[in-house]
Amino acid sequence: MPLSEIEVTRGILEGFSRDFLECLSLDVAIAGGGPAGMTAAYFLAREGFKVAIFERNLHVGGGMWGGGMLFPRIIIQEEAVDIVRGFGVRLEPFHEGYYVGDSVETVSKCTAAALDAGARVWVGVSVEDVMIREDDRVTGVVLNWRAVELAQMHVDPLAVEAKAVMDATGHECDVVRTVERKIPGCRLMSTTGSVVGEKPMWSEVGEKEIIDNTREVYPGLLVAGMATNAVFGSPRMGAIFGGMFLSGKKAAEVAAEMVQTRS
């Protein structure tokens, strides 16, 4: 028996409301569904943490879909191969210590793995602010529809609490910049105490430093993926992505420790 339009609407609203209400109190809230954020969500959810990704675009994967300059292939270092193959991605040897993979397959299987592990992914939702309490600790994220943001409409947001918040928004490091802008006298846990901005491309250095830079940068807030190099002033890497997956795995470990400290 075919459904009426009203029943279709009911199914969408009831399902959305039920699932979103489950996300109002999280262990970890992740801003950005690129490779680092998705990898972190996978490892956290696999260990039983309650985690959700809020991605402002209508798609996840960040810049990985287009590979290098719209050629849908990416390079993965040997150190990250076990992570990527763990998602079921097929990789071919390319050079000693390096592999090549299909970017579309990688995004799709990484996302499916995170969802299967229990992570929630919300698309079209922007993290426009954070919640702060008396001790100046980040305690959650403030959300609005991306469409509202693009239309520059004055619509009040809603909020989700979290024991740890992860900025995986890529080159912009939007969440860290928001904290820096809105908290008087804010000092980040970095060499300079503020966002430096990423340097020009130097893949070898950028890939190493992205892992070193993956850490808590403000009480309750950590960075993963390219957001780390933007905060700490490290180079960008281009279409080599192993560091993104390794950063995501490390970010999951850092976030888990932050959650356990607050529990």
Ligand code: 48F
Given for the second form:
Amino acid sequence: MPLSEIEVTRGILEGFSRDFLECLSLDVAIAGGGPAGMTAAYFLAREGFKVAIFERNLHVGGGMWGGGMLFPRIIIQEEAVDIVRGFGVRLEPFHEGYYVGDSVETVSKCTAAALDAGARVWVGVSVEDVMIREDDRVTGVVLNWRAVELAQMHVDPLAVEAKAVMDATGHECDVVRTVERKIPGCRLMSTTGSVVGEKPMWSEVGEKEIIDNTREVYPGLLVAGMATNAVFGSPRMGAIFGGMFLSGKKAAEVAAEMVQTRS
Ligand code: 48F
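Having looked at the form predicted on its own, could you now put up the form predicted together with the named molecule?
Let's see the whole complex now, leading with the same chain.
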């Protein structure tokens, strides 16, 4: 029996409303669906936390699709191999302690793993601000359609509350920068107390510091992935991705502790 256009519309609106309403009160809200945010979502969802990713692009995967300079391959260190293979990705040994994988396969399979574990992923949605309460704690994210942002239309946003908010927005550390801009004089829980900005490429140092510094940087707000290196002034690494998965996994552990202390 053919389905009328009205029924198609109803199916979309009902499905969207039901699932989005479930996301109004989250354990963890993640800004950015790159490798770090997606890995964090996977581990949190697997542990039964209520987690959603808000990704401003129409697609997830961030900077991973294009591998290195559009050659769709990524390099993964030994330490991250279990995580990536856990998503079902095939990796080939390439050098002692290093593996090579297909970037398209990795984006697709880590996304599928996060969704299968129970994470919700919303695309085309920008985190444009955070909610804050008297105790200066970040208590949620303020959302708008990316299309509205790009068109510079004056449309008020909507909001979602969360026990922990994760900035996984990559090189821009967009959410932390918003907090810094909107709360003048605020001090981040980082080495300098403010966003330093990412340094030029030095893979070895960048890959180490990203794990050490994946943590809560403002009450209620933690960083994961390249947002971490941007906040702490650590170097970029290029097409070596182990740090993104390891940072995402650590971010999930940190977020889980933040949620448990607030519950
Ligand atoms: O940039 P991105 O992939 O960050 P990541 O997970 O991984 C970095 C690597 O891809 C690579 C690298 C490896 O050595 O350096 O660059 O740390 O993913 C960040 C995602 O966040 C989205 C953006 O579209 C991208 O998909 N994003 C950025 N700002 C916002 C946002 C925002 N305000 N709201 C929602 N999404």
